Amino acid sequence: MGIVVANWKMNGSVFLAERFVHRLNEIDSVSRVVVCPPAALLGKFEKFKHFIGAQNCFYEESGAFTGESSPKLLKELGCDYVLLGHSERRALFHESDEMIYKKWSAAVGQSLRPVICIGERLEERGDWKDVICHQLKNYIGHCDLDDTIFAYEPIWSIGTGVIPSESELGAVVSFIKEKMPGSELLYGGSVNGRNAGEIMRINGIDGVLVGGASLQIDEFENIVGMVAQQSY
């Protein structure tokens, strides 16, 4: 079963959320569909028949942490998944690998399935193995990864329309799978309806993490369909 995760980032509206719920509730897909809207819109997915996820969570269950999202509360709101370590969180909010690991532990403790984003910047492209090893260091050899998903998002690909070549992506996927045996792996970075099928044909990729294209209903449905085709 392929996985399609939509990351709306700080986009969307009440109207768009209601349209998505209505449209996607009409499709029966062999793909596992997860929509991660802004936290303020989570309540609009109460009747969503697929899965919803949060874009982030804090590493404490409750407390004096203004503006943060409790993993316990996210679970109560119906979240099944949570994105952690997205490149924007790392770059704009200075989240370290250690902080992301603490968030992972808190999410797992609330039965949320973490989707941990990893990937290198353009200037690190030649050193991607070292970058990814560093980002994975807290999870390598960990005994509690059954419900953890990793998402490879080369930062230089996000929003640029440029994706790694088949050979490049294949090498990275093989490397991550060797380090994280048994874990599901997504690809993210300029995913759209034209390239989703090609991406899914690469051995070891279990699904896609979709950014901008996930805000367009027709395009997103097309991606879900392409992933489903490659999942048989």
Ligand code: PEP
Given for the second form:
Amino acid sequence: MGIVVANWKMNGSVFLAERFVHRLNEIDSVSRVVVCPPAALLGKFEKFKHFIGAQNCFYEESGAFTGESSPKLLKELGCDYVLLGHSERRALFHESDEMIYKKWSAAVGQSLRPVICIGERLEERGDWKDVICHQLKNYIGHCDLDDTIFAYEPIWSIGTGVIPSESELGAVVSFIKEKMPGSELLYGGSVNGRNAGEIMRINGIDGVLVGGASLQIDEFENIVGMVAQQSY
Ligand code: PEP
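So the form predicted on its own is up there; where is the form predicted in complex with phosphoenolpyruvate (PEP)?
Time for the whole complex; same chain goes first.
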């Protein structure tokens, strides 16, 4: 079964959330659909028949951490998934691999399925193996990875309309799969209704993580359809 994860980032509205719930509840998809709206909109997905996820969590259960959300609360709100280590969080909020690992551990402790985002910056493109190895170092050989999903998101592809070639992506995917043999792997970066099919045909890719295109309901439905087609 293919996976389609929508990352709304800090976008959307109450109106959009209600429209999404209504429209996507009409779909019986053979793909696993996960929508990650901003935390403030999670409550609007109460009647959603697919999955919801958070875009981040903190690693403590409660306490004086103004502005943060604990995995426990996210679970209570109905989340089954949580994005961790998105490149925007790494760059803008200075999240380190160590912090992401602590968040991973706390999320797994609450039975949330973490989607750990990894990927190189444009200037690191020639060194992608080193970058990815570094980002994966805490998880390689770990015994508790059954529910963990990795998302390869080359940063130079996010929001740019540029995606890796089939052979480039194929090489990265087999490298990650070799390091993380039992984990599902998503591709993220400028996915849309036109390229989702070809991306899904790459051996080893289990699904897609969609940013910008996930805010347009028709486009998102197209992606869900393309992923479902390739999952047979
Ligand atoms: C993202 O930021 O996770 C992402 C995949 O964005 P976009 O699809 O807009 O490139």
